[in-house]
Amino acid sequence: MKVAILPGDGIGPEISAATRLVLDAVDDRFGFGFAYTEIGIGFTALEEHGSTLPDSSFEAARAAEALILGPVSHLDYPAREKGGLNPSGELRKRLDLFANIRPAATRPDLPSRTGASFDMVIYRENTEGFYADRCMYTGTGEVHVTADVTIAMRRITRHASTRIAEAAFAGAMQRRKKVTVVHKQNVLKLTDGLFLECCREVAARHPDVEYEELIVDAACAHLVRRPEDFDVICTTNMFGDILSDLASELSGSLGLAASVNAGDGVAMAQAQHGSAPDIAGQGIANPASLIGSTGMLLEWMGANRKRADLVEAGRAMLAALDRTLADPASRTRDLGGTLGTEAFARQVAKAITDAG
């Protein structure tokens, strides 16, 4: 099996090391047989290429099977035509990976933010929206009026609405059958109303799931009263990017915040928070996002090709993520504990190995 790991910024070396280390125990207990390929972009590519993801980059991501991907110090490159691309929105929007699914969980070993016990998953629609490099077709979708004039423009589809609410109605099958669609209809009439349109188009189609609408700042207000009200969370882009690191800080921590994105057939694993350039090459960084990503795409994986031995080995490097946390002797400094970044990393692969 291909594996590309494409490390990014900052800490993203560290942590994508520490996750690999992980999946070796995953290889050597399953027996997959991983083959890794390392993929530059970020600062390392632009030095080399002047290019923060070349195409060579991209077309070495789009032949592995696996897609592994660090954070990136995306707020400091030069500008698009300097080089400056947005590796994680180009490989999003190139890869029509249209769903970004972050999980939000309390730990009974960690407290939560709020002292409930919760259990959710927002399904973030991934290409399009007010993200000004995924809403036109060339340039992006922010316009220089005037030297004091600035205008952003909001693109919202059919299909991609249909497909994002289509897929987080499948997710919500499997989990309590509840889904929140979020969304600003009442100020946003003809976007988010298209959104809600084809929202309620795939409701009527599952009767078996219960449907509730939140305006996006009720929907934040409620994520703070009653998070374990929530099961799963389906809205647009910017949205769901906001509520998935407010739902994720609630339930202990943005360093252990897991997402995969996904797409038809194909997966990308990545880290919800960001590359932390103040703590990199300290060993210090937590990798529990990675490698909580890391597992998600290979449950995702296995249940797209019907593969139970990948269904399997994900769920073993999740629950091995959750036994080392458990443990607050092996927990990373930012959590309380002494371990640094490639400790951390063994201790879960060993809970991996142990398990076996």
Ligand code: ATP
Given for the second form:
Amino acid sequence: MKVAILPGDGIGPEISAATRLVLDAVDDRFGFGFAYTEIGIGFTALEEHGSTLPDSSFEAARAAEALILGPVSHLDYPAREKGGLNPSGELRKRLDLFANIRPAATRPDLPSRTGASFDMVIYRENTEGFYADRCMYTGTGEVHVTADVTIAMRRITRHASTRIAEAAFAGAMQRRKKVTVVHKQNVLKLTDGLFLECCREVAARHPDVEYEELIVDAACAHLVRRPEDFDVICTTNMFGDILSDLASELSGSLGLAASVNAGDGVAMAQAQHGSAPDIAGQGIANPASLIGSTGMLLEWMGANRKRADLVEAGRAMLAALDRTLADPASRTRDLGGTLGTEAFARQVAKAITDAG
Ligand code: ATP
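What I would like now is the form predicted together with adenosine-5'-triphosphate (ATP), since the data block earlier showed the form predicted alone; can you produce it?
Full complex below, order starting with the chain above.
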């Protein structure tokens, strides 16, 4: 199986190497025969090829069966005309990875930032919304009208809204059967109006699933006040991006925040957080986010391809992560522990081997 790792910027190379170490233990146990390719993106690719996502890197990523993307420092990239493409947005758009699935759950033995125990998954639409790089066919969704006037456009389509709602309801059917749709229809009447209309249509086809709607500002308060009441949240691109950081931090740390970007038949593992330049190069970043994302990816691939061994391997990764995090002596600094990135990954790898 061809596994492509795109290490990215900041802490990306460190947490990618840690994830590879854990994948080696998975491979030893399950015998998939992973063939790794490391694909240059971000600042290293800019230096070598003049672009943060050269065509050769994109094509290599497209050819892989399993895709693992490290975080990127795209805020610091030069303008697009000077080679500064956001690899994350480009891959999501060009591979049509429309659903960004972002779980956030407390763990019994790990202190969270709230007294509550919760387990939720946010389904964030990934291909349009207020994201300037994603919502136009050519050009971007931002316009500089005069030196002092700028405009941002938000595209919401029936197609994208319906398919994220369908993904969210399908996810809820595998869980506690509740979907909360988060919107701002009171001010974005047309765009969130259409989004809500699509969600309601999908809800009507799922009478077994409890359906709730919340305005995004109220949703923030409810997430802090009663996180245990949420199962699946379905929302547009920007709201999902923001709410998922809040939910993950409430669960303990952004360093735990895993996600997959899923399309039709293709998916990509990606931590929810950014490149954390404040701690890059120190060997202290928590790789649980990317390890968890990769576990989710294997599970997703297994379900998609009807391969029970991949589902089992993905679950084994997630279980090993839980077991490792349960022990205060095997945590990274963001969770009050002392382990470095690599040492933590070795503990997870050992937990996978020991459970085999
Ligand atoms: P970027 O510019 O790439 O978005 P950022 O620092 O603005 O980077 P994040 O990377 O999401 O945003 O980081 C937010 C905070 O969370 C930072 O203090 C960072 O150190 C911390 N953080 C993020 N990821 C991790 C991780 N894997 N382990 C430990 N701390 C993390």
